[in-house]
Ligand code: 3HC
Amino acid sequence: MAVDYTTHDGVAVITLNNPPVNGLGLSTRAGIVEGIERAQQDPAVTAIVLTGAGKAFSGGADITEFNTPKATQEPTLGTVIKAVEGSAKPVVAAIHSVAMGGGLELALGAHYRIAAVGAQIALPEVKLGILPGAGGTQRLPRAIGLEAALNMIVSGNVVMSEKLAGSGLFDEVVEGDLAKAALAFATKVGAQKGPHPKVRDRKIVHAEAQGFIQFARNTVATLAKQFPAPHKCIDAVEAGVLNGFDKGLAVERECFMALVQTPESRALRHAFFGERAASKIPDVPSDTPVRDIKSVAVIGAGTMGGGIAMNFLNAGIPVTLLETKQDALDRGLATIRKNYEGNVKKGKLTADALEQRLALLRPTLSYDDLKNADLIVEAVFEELGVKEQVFRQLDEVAKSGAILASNTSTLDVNRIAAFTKRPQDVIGMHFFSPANVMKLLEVVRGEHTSKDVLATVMKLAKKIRKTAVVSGVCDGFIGNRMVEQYIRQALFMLEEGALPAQVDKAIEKFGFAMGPFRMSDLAGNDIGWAIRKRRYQEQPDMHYSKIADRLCETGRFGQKTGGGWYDYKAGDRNAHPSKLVDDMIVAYSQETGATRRKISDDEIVERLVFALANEGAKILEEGIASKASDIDMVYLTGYGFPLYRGGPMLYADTVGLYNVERAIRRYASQPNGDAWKAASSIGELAQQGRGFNR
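The structure of the preceding chain alone is requested, in the form predicted in complex with 3-hydroxybutanoyl-coenzyme A (3HC).
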């Protein structure tokens, strides 16, 4: 049973009991209506308390029911709220921990609301690409005023209950025992004559309602270009302001039904569940014991090491930072301080917090200082010889049970583990640059990595606020292995007729934060060059356009050398198309005998995105990633893939795998077609009418 019903001295208590967050699925909704009716029929009951068991009042509608028959089956949430609001006996919502979305809308249907201090209050639907669909756009403005409500609805952000004390939302915000306070309040109002107040009957008072709504529209137009939901939130609120509660409710309903079907909403829900699914590893049960991580050591205070250390300092975990030379250590420390000072300047951190964080940092030149660390993350030069030296030393000094992690981006984690006598304790923790900012952490599971090490690192990732995705060992892991195919296609298209600015523009219009050529100029074209040189040795039959090598031979490594695929002016990071480079590309095509043609923007997008999805499919087939949503999370959090498209795998599903396979076959028959080897699962899934994600 998803709802409990008890009585206490004339007060009926209806307790949502649908773990983990009392989502308002069908059986919970039905249970609430039953409880309300039962209370009406019991003459001994004078009032009703509505609350939630466990860790939430309610996290809202059950998102897993969306687009299933259960979502619209009666009693819908609208019907439930009507029953609550229509109760002849007063209903008191007793809110603790979390009241979000439909949960808050349910509480707004009650006659009174009492909240515990520390409860998170929000209408976060917009973050799922929808709008509050059970009266939230109508009742919240009536409860807390137009401006505050519209801000909450359009942003989806959490406001703490104590901040809303006195706003008109709560009758009381209590510090102590919520259940006791709610029972006392219910007994009191139960003794009062009805009718009891309804939020829907309140008026929205605002001297400049239309002006404010227009202001909100202008803001949304610039901030939420690709997302339809924020605009619809304003439409629904405006309808209520202009035409009253019932008309507003009807517009809200209409908008909700339309939004829930949009690809943007599907993508956002996919990301919500994908983020949570990423922490679930098929053969590592959720109750796997984890190791205690109370202190961390980082080796190497360069670009990555400093950022990695900051993650742990931010979470209050002491860090020992080791370098080989004092000047390198000093440089690393100065960069960390500078980054924190930047945060203070931006108002993101207080000066006190800065000092507290730095006080947790212990610089050293001696491996002896690492012997108490529970986790050691290596971020030294990307050379196997250097890694070997470091890991052999770690094996000597690290305490038994310490986790030894490498931040390598290209080397074989199994080989690194073999430098120690404890490969079960070795794992890859592949952070992205800048490591203190980027959300993504690829957790690389070696052949011998033990399950508790994996579970510990996944838990720790949550603590340092990363989105951790598990990858098996392969060249490039999930993200960089896929991006290599994407870059290959981008380079082939230059040879075949496109120019860097056209390619970048097309994929940026699709929604990528940055196209491949602007990205390479930022990261440094020499990095890709080094990888290709290795490829020429290791996989001589892998066909690569040599155009990027030509560029590198001229020393154009990107922003850092003042020029790459584009020209850069001193002190200006804007990319300006380079006549010199464009001429070089055209000359290269002539030299290789390629017939330059006009490549459409659609072709550019297809070739880039399908190259990602195709390699992603192979990664799934090989078991390097355990589910398609993991791959999407890598791309959404680490590679600037547009959130509203949900990642390369979901995008391929949206296009349809039948269509993806046809396109791949077509590209395989064009020049440079040997780069296209369709993953067999694409055709197989297409035949079954399935996608990667269902």
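Having seen the form predicted in complex with 3-hydroxybutanoyl-coenzyme A (3HC), could you give me the form predicted on its own?
Lone chain follows.
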């Protein structure tokens, strides 16, 4: 049963029981209405308590029913709230732990609300590109005031129940036994004569309502210009302020239906479900036993190793940090402390928490100190010979059952595993820089990686607050393999007529956080140079523009050398177009016989994004990624792809794979066209009228 019904001394208790967060699926909604009606018909019942079992009052809509007929089947949430609000006997919502989205809207339909301290209260629908669709935009302003409500609705942020104690949302906020307090409160109001108060009947009182609404519009226009949902939230709230509850509710419904159809909402919902789907691995059951990770070791105290260590320290896991030389170890420890001190200054961390985290860190110069670690992460120089030395030593000192992980970004995890006698315990954990900030973790599954090792690392990723995506073994895995084709196209366009600033501006206008040339300058152009040198030996048939090599030959490696594709000034991280580099590009085109032409911003965007999607399709065909949404999660969380476009694979779906294939054929017939070979699945899916995600 999704809803339990009991009675206690004249009080009916309707308990939502749909784990894990009491989502308001069809059976739950129907159960609530049945419970309300049952209580009306029982003369012994004087009041009703509506509450949730387990870990939540209600987290809102049941996500398992999204995009199914059940999501809109009667009783809808609006119908449920009408039944609650229309009850002749008072309904008391007893809220603990979580009341979000539809869960909060349901509580707002009750006559009274009582909450436990520490309950998380939110209307987060805007984060899915929609707005509260069951009266949230109308009732919350009447409960807590226009300004506080609009801030919550437009941001989608969580507010703790105790901060709303005096707002009019809650009749009581209790620290003790919520169930006992709710029964006592219900008994009291059940003895009172009706009618009982309804939030919908309250007035929205604000001295300068229109002025504040305009201020909110201006703010949203600046901070969320690519997202339509916050603007529609304001429209719905304003309608309720100007025209009353019922007309406001009608506008809310119109806005909700319009937003559901937008590409931005589709992208946000895709990202929401994609993040959850990433942890589901087709051949690894959810009940696969996992290994206990009580202590971690990190090899390498450089920028990456220190950042990796911080992830585990933040989660309360002791870390042994190994370096080969004392000065390198001291620098690494100083950087970790400096990063934490920066968080203290920003108010993100207390001084006590800083010391607690550093107390979990044990520096060492000896491999012997790694013998008790449950997980060892290697973060040394990206060269196979160096990795070999490390893993052969680990094989000697690590205890049986320890997981041995490499932070490699491109190297063959199977070859690394072969340096040990325990390849089943070896896995790739590719963190992204800065590792203590970036959400993405590529989990690279080797040929012999055991299922329990994979399950353990995926579970651990959640604990350290990473979005983990599983990749098979190939050069560059998912993210870097795709970005190589993206960079190839960017370099070809320099040969053909574009300049770095134009390419970067075009793709940044599309929504990328940073264009390919600013990104290369930040990461270091010498990194890409090293990869290309390896390519020239391993894949001599792959056509590459040599223009980036020429840049590197002059020592312009990016920000760290004061110049790369752009010029940089001391103390200024802004990229300034370089006449020297622009002249070098034009001269290179002349030397190679390339005819420079005007390249439109639309072409720049198409070539860069379709290069990503095309390589992503090949990755799916090869089974390197198990689903298209995994690829999108890599790009949304690790490469600055615009969230409101949903990732390269969803964007290709949005454009239509028929159109993507036509564009690839067109570019294949132009100069440097040998870099384009459409993945076979693009044409096949296009013929079926399908996309990567449907």
